[in-house]
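Heads up, the chain below is alone and in the form predicted alone; it's given as structure tokens.
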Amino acid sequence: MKLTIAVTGLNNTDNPGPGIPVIRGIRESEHIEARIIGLAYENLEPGVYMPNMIDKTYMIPYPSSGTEAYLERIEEIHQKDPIDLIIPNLDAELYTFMKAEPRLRELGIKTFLPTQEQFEERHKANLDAFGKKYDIKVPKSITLTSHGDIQKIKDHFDYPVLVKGKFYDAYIAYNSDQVANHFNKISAKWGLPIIIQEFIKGTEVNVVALGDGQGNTIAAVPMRKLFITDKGKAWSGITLNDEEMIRITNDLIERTKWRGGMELEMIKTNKNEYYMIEINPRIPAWVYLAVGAGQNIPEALVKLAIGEKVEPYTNYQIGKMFIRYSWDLLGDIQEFEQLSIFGEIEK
């Protein structure tokens, strides 16, 4: 099938977004033929200069530009270069999205998305909430929504305790002036509210994971952090063995009826219990990983997105390995100049 395919998440950097591995999984389906077409924030996102990945880039605005200016680039675009499907993979992106979901459709663009009340229930804010409706462990936490807050953390928790910010970033902050530094630091950047959550001791471990919108589970590759960034990133991982963290994720995505990519994060501790820390409503950057194991995520999503039936995969290869590395990639200052002043390139 001949599919025109527009994908966000384009900085491939050591904070990467899940941008470049969506179009690689794409690329190597054996039964869709896209045109790749790039949603670029910044005309630096090194995404938009990789060899053999993206068709066409256009810039974007971001989101906190409005709904409104946001969805009329989305549309000049369209007309200009009909999309059949956008793949969003950012948080900061998927509340515009789902909201623009009809909008979209009636424009003949496809996605394949939460639902709104999806997306908000599994906040790190209502973690709490989600863990008892859904029997499942979490931390303790609490949000905080001004400075004056943070004296309220000694009355819940002992130090240390993870500072979380409402779409990305968290640190282990193990006193009330690391907490304030950590508050600057990303309410500046991501905004309020703040999440303070109980710091659980154990090995991080992650799901990515894949469902139908009926309670099905189209795909699930559990997988360990081997190497974490500076930045809280894997910078290299393996799939797992395990049984029980399939088992909450099935049992997740059937009660919520989950429709669309997402990554669990969990703390396996060692009594060997199962804290959830985080649920990204999202593929992740090291979804990859899940196709060269054998699960092949993104092309499952793109069907799915386009009304066709998938069968759920039932195996996945224990084992396999990622690793990132840093690469020089060279360009051409013309690629550089012509993104800059019109907005788009072509490869």
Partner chain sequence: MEKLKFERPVINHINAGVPDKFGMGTAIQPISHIDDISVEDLLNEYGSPLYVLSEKTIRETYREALSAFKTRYPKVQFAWSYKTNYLNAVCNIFHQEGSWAEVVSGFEFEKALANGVPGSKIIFNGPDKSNEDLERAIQHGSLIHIDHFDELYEIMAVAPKTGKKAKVAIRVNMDTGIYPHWDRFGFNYENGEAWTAINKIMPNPDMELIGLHTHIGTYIMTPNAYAVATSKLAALTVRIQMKYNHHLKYLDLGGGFASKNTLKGAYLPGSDTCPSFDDYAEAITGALINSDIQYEHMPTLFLETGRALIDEAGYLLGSVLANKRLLDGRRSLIIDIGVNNLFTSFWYEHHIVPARIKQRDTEDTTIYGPLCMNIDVIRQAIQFPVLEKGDRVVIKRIGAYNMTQWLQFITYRPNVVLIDAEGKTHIIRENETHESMNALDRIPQHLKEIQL
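Got the form predicted alone; any chance of the form predicted in complex with its partner chain too?
For this one, just the chain is written down, with no partner chains and no other molecules.
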């Protein structure tokens, strides 16, 4: 089956986007003969320069320049180089793509994304309600909207607690002075409110999964990070044999009728309880571990997107590991020139 698939998230840096791992999954598929179009925001995204990954890259504007400008560029590319399917891989794009889904469909471009409702309700600030609605344990949390609220913490929690920003940043605090300190730092950067979350002791475990939008789990592979970079990203991880994680995932996908890729971040306590701490509405950068363990999630997502029936994966190899490494790729300034001046480059 021949398809032209456009992929974003080519920033294969030390805080990698999922683009290249997704492309690797598609390239390894025996059913899909793909022409891969890379969509790059910056002229130094490593994926653009990697051999055998992308057939042609186009620069696109950031979603922050507005849906209009963004879609105009996609349409312009589509006219030159017709696209069958786009797989957006970055959080900041999802909103734009979900909103643009009908327009893309009209153009003949398919996507396979969660619905806006699914996207909204799993937001960090809504986690409490999400847990209640879907019967999932989540850490207790309260929001602080002023410095004076810090006194409220002791009515709800024992220290330590996690102090989190609206979008990013999380710190542990062992007393109210430390909370005050983090409160000031985070609120200066991300504004209010600040989220105070129960600190759950345990091991962080993750699942990469794919839902078909009908309630079926097409793929699910649990993993534990073995080593984390100073940016908090997995440097190495290993697949786990954990039926409870699979059960939680199946249950969540069945109840939410989740459509598309997702990553669940959970804490497993020493009493074997699982607390959901975050739900990412897209494929994570470590998805290639799942491919290697026997569940080609990018391939399955492509098939679902074009309306093919996909049999759910039920097995994966336990104890499969990934280790990230860095590699100095050499290039010539001509490639950089080509991309910077014309906004596109053929590999």
